[in-house]
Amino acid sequence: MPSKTTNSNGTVLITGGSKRIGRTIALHLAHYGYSIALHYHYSRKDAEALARIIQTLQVRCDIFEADLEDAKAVASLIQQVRKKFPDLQSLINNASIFEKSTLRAGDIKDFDQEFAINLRAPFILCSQFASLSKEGTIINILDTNVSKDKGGHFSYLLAKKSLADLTRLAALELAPEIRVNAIAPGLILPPESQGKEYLDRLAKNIPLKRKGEPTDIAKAVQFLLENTYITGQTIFVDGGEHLK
């Protein structure tokens, strides 16, 4: 973990920030002086525990609950954050669900849930952020498979591909005041139903022959936050997986 700096870099809202990659992003940015607005839904205990850790770094952190399937709750989230953090500078749309699905099965309930969390919520948050912020940065977390047409998770991948398009369209519309970019992770963390060996096995088939770490995503997030001449881009943090 890097040494903490006391310089304030404004506040970052991270959706799904209490666990997994979101947690690592929050801790990493906190060490670099960013105040953290931590969104969660079910994981209140995890969010509270992480907030306490971040606060020991002498960095501001508060938690915000919202059901990302509820459009009204999503629409009010940016306003809630800005009341406590008027210096809100950045939005990271990290929250996601990842469920198996096929077009043939045509499960509308699963489709609606995947699109509500993986696309509609980021759309609403981007819109609200742009309406209420004079300037800032938005980063959407995608998936390396947006570069492919891969079966098994039809609704998830369709939503993530749409989020990639949203990134480019938003970057064009919101410039120059707001920059919009994306990160497409590869083999970083296994699904919750799988163990470490699952990624080790898959990693044998990608160019760098190894899995990545959550800190690789956090470093890419920091790069996009701090390089002010980049917008409309997707960084593939995937060991070259998208090349195959």
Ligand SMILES: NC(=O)c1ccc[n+]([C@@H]2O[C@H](COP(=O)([O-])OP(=O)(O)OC[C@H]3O[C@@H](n4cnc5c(N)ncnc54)[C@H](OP(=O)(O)O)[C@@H]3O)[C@@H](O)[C@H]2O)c1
Given for the second form:
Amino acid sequence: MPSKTTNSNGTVLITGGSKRIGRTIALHLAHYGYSIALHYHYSRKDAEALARIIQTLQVRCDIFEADLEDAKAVASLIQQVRKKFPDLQSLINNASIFEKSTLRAGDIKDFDQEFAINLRAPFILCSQFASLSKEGTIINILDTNVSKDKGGHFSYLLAKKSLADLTRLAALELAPEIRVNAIAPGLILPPESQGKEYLDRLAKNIPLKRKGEPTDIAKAVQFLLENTYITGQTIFVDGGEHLK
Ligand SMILES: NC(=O)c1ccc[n+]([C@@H]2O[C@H](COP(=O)([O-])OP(=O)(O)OC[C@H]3O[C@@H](n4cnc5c(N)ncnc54)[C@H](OP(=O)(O)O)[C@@H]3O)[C@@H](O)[C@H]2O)c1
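For comparison with the form predicted alone, please write out the form predicted together with the ligand.
In what comes next, the whole complex appears, and the chain from above leads the way.
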């Protein structure tokens, strides 16, 4: 981790920021002087522990609870954050669920949940952010598989593909005040039910032959936040997986 710099870059709201990739993004940006509005749902203890770590860096971090499946709770999140952080500058739609599903099984409950959390919540947050902010940056976290039509997680992938389209549509509508970009991670962290060897096995089939690290995603986030001439772009941080 780099040593902390003192510049203040405004506040970044990170959804699902208490664990795993979201946690690494929050810590990385805090080291570079961004204040952190950390959203969580169930992981309150992890969120509190991370906020304490970030505060020891002399960086501001407050935590915000919301169930992203609940449209009303999502709609009030940006307002709550702005009350505490009037300098809210960026939104990172990172929270997600990742469930197996097929079209044949036709599980409507799963479809609704995937779309509520992985697409409707980012839609509402982007909309609220745009109506309450004069300028800023939005980053949506996708999945390398948005470039393919791979089966097995039908509703998840359909929602992430739609989020990729939302990114481009939003970039056009919200320019020039707000830039909207996306990051498509590949093999970074295994699902909680699997060990590291699961990704090592899959990594044998991708061009760079290894899994990535959460910091690879965090560095791409920082790049998109700071390069002010990029909008409507998706960066694949996936060891070349999208090429195959
Ligand atoms: N892991 C990978 O290798 C990989 C690969 C491709 C794409 N991605 C994408 O990268 C992002 C981060 O991945 P990850 O594996 O770190 O994510 P994750 O652990 O699966 O989920 C991140 C957070 O999402 C939050 N979340 C889930 N349901 C929610 C709800 N109803 N309301 C509010 N928050 C909710 C959870 O917060 P709480 O714990 O607080 O409840 C969870 O900690 C995701 O968008 C994912 O699709 C990851």
